[in-house]
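Only one chain is shown below, in structure tokens, and it's the form predicted on its own.
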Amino acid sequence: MIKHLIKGGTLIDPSRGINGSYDLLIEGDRIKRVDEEIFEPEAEIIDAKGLVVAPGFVDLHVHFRDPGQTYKEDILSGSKTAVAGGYTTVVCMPNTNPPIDTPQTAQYVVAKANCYGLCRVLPAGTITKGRKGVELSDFYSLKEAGCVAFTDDGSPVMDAGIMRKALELSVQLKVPIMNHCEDDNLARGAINEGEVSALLGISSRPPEAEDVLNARDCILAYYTGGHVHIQHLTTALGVDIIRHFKEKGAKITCEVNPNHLIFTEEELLRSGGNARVNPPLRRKEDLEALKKALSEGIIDCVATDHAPHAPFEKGRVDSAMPGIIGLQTALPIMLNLVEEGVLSLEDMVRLMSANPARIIGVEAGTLEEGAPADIVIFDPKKEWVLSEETNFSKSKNTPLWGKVLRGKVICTIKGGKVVHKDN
């Protein structure tokens, strides 16, 4: 049986309250032992001196565009990008072609990812058939096929009756219902309603479009007892709404996209279409509210919403496809918040591993003995540039392209196997 011994690193495991210098022994696909000093002559040594050793990251929100739009990304390129960013488990959104609204499509995603064996790719099934918002999908068969959540991401569920039924089913199936909260009757434009939209003369997506649907879903979760997961929260009022209903005992979790923690709407003036995303980049006041909510524990996890697009789809701001790639840039962005004092390093790891694993109920996000050997080793100080040489995605739509980033994944281990090593 293959053994790996990670030595000399700073091991951070929020699930066990561990933060210090420890060795970690891997035997086969499981963690065998964690101790201050381990001697194992048969093990291959991985020198982690000066590095951080943490549970592999878990991302609840990625787009691998497979099946149907593999010119932007596919399961192989997406998996390579994930492990290069330290992610060992990701949840794929169902807005593919065809959408993940049948067991066959869900099984295709799982089987293809298992073929490559780089990271665990878990599908989210659609809430409604064809993501059309009219008829509920067969949640039972989709869960049996491997779906760990349900969402019509990109197409908000506008019918409150449909959402109510979905949340009632979530109680029985013990899975979260995720919703992209933007009211289609209000969010008809391209960017945030504010100074930049007025300056450019571009139609807008006002913050109330998000807040209205966010409040509706929190109310429905409160009354049904279902688990609603609010995707990519962006507004200050949204934080207050979620805080209120959490205090009332509603089963609510939420995520924030790292890009909404560093960019405001003004980034559109610098990066054009590459800064267009839905929900849009907001005001500085919203950004600061999100950071505060992270530090207070109101926001449960970080999710990249990794959304690859080809260059021809990211031209003018008003016509660009919305989305930013994020799997390889999430760690540097989050480490920047640690540097600012917004979060501790332990908080950051919790938000990127233990918490998202708990939300979807998978065995991940821990370095406990006997747990799967899903591990990330990173250098919090190493500087690098996202470029053609370092990017693993098929796409490069991000304002951070060509920028110096601080914090690099050195090694990613999935199921005891080294799946990524920094050159």
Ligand code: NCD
The other form holds:
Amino acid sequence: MIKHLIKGGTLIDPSRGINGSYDLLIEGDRIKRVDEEIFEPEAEIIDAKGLVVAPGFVDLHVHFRDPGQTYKEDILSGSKTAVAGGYTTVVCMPNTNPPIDTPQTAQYVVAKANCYGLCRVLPAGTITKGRKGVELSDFYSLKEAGCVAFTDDGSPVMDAGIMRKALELSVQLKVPIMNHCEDDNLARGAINEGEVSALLGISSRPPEAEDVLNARDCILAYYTGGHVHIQHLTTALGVDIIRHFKEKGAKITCEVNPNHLIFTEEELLRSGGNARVNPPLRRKEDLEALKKALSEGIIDCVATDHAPHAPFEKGRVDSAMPGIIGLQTALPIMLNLVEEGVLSLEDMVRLMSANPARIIGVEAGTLEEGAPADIVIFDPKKEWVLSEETNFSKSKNTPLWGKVLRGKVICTIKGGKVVHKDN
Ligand code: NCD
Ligand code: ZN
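Switch over from the form predicted on its own to the form predicted in complex with ligand NCD, please.
Whole complex next, starting from this chain.
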């Protein structure tokens, strides 16, 4: 059996409270041993001196656009981008064409990803057929085909009756129901309702569009006992709503997109369409509240909402398609928060691995002996620029394009196989 020995790194495994200098031995596709000093003459050595060794990151929110819009991204380019960002497990959203509302489409995603074997790509199935918000999908057959969550992401579920039924089913199926919370009747515009929308004279989507659906879903989770996962939380009031219902014992988890932790609506004045995303970039007060919630553990995980679009779909703010790519920029953004003192490095790793893994109940996010050897090795200080040379995505829609970033993935290992190496 092939053996790899990762030597001399700072190993961080929040699932077991490990943070220190340890070696790690991989045998085949599993972690064999973690110890202060390991000698194994048969193993291939991976030198991790000066580097951090952590569980491969888990991203609950990516758009790989496959099937249907593979000019933006596909399962191969998406997988390469994921492992370059340190991710070994991703959940891909079902707003594809066709949507992931049949077992066949879910199986296509799983099979294609397995074929490449770079990254574990787990599909989310739709909550409703065709993402139309009218009729529930067949959760049972979708789960059997590999779906680990249900969501109509991009099209919020507006019918509270449907959402309640979905949450009731989630109790039986033990699968989270994820919602993109923005009430369609309020969120009609392009950017946050505020100073920038007034300045640009652009139609807007107010924060209450998000808060009302967030509150509704928390209430439904409270009454049904179902597990709701609030996607890409962006508002200060949203944090209070989630805290309140968590304290009441409702089964609620939530995620934040790193871009909402560094950019406010003012970024639209600099980056135009590349800063357009749903829910939109908001005010400084919201950003600060999200950071605080992250440090207090109210926010459960970081999810990139990697949303690739072609250059011709971006351009002007008011007509740009919403979405920002994020798989390769998440680690630098999060390391910046560590530098600022918002989070410890250990908390950052937990929010990007153990916590998201627990939300979908997969065997990942840990460096425990016997666990799958899914590992990221990164240099927290290395500077680099996101450019044509370093980008793995088919798209480049991010305000961080061409910017100097700090923190780079040096090596990613998936199931004992080196799937990415920094050159
Ligand atoms: C997402 C996309 O591009 O698919 N865009 C985004 O702005 N987050 C869909 C969505 O979540 O609205
Ligand atoms: Zn969304």
